[in-house]
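This document starts with one chain, in the form predicted alone, laid out as structure tokens.
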Amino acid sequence: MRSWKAAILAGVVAFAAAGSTFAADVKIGFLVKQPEEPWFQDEWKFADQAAKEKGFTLVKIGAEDGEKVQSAIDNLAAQGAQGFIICTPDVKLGPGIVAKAAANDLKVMTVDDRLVGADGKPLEDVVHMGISATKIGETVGQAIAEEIKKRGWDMKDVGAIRVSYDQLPTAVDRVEGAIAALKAAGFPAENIYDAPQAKTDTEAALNAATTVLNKNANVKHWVAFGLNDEAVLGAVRATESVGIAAENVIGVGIGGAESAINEFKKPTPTGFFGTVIISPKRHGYETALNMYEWIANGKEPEKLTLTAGALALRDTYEAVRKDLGIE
């Protein structure tokens, strides 16, 4: 009897040890299109948390163009990875990414930006965690409209800077959601000015917005919205550069990046009024955890998960971040 019990105990210990060893052997890639941006830094940070908790190896790679994406996937396969999560630099790379993953026997999930096929339609068979872009944009538009009314501005005297990056479907959905909410609140469509940016960073947004401001110097008040916090911060910096007072500007960003939080921390309020915070914790931690479970235990994630955001202002951002699990 004792030997039988000892054998069972030894088997349990061996099984546990084997599970532990397997967890340590799991290797997951996390590819992002702009590794220098705070949002992606946060995604990586939370993915690292999942890796530490489960004991797998996380390989973080910046892949800023299609060639680097292809090279990164091959590199992951050579390292013995079993899968990867990617925010692609171009959603039209979808078929190539899927084919390359299949050729290397790697599981693939996308985060933030959803891959599309040659017909421009989403690749629905690829697991994706994204953001309900239209609803988040509507939240931005509603916040701006409410603040316009609170300040007692006449909407016909207000110009809206649509900082645009139409190459990215998510960007289009966000700004169109904001425009729909503004129009529903009575904002005149002819007062919305397009400011196309070359890249999705603050400098490109500043350049685009400055052009709009210089062409419409007679506009009394300005509001701004775009793909992310960087787009709106660029527009706000542009208003400052042409001498528009902060009290005549309402900018609402998206993302809750560190740059936005730093704006709230300034002793004197700027034209950056608010941000719709999206939780990078879910997009980093949860995707990494889901990929691990898929590799280790065969639990394939839901094909589509859409996350929402919460409006944060100068006096509420700390509480909002806490509620979203960011702090």
Given for the second form:
Amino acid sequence: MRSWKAAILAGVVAFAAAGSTFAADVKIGFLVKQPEEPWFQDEWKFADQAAKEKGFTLVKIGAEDGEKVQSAIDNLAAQGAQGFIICTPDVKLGPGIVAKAAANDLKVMTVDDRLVGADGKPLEDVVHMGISATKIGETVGQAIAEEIKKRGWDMKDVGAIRVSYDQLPTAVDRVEGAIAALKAAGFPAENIYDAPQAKTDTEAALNAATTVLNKNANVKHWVAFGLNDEAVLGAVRATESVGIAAENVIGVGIGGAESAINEFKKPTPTGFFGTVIISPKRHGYETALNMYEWIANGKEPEKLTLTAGALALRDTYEAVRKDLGIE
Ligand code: FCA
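Alternative state: the form predicted in complex with alpha-D-fucopyranose (FCA), after the form predicted alone:
In what comes next, the whole complex appears, and the chain from above leads the way.
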């Protein structure tokens, strides 16, 4: 009798164990396109926080090109991971990433940059968390327009550097948002100069912006916007290198990570006037947590989440960061 009951009990326990995944068995990959960028460091930091809280394993991988993405996915599968979150180096890798994840039986979610199909349209079936790019761009444009007015500049004497990376849809949405707001404030469209960057880092932006400045040496004042803080910092460095004074420059970035903060901490203000702070906590912690819930408890995340941003200037960034829980 006793052994009969024990056998049933053992069976029940075994059944329960098979039906749910223990936290310690969960392994999640977090792939980012530019691991050296502070934004991505912060995303990883907050994803780590989720891993620690829930007790799963997080595997952080820098995947700077398509080949690295492919091998990272194979690698994760070989290690027994059940899913991964990715900010892809190229959104056009979309169908390949989805196929590779499916072949390896891995759940996939994207963060920041949304995958597109062969037709250039977003892959709407893939769970994604991105920023409200157009709206955040508009905030950038409004902040620049307000500061132009505050400084009493005549808009016809102002040039705008659009640091661009048009192969990335979120980058286009961000700069076009900024342009829409500038135009709405009366900024002349013909004063906007495109500065296409070869990569999304500060150096590439500096090179792109320098070309624009050299071609338009007669312009009195400059404003700059782009995909992220690195883009705008590049443009600001370019104005400095050609000898334009900081009080003649208004750059507003997007991000709010270390690169922007360091700029605000400089004793004298530079042309880097502000940034729209976005939340690496939501993009790192929340995505990792969502992936965990999906794997461990079968709870599929929302297909699309767009996060907001908050404008921060030299004298307000500390408070804004605190509000966002990202001190
Ligand atoms: C893109 C940019 C990053 C960051 C992120 C939210 O991936 O390249 O700098 O702005 O979106």
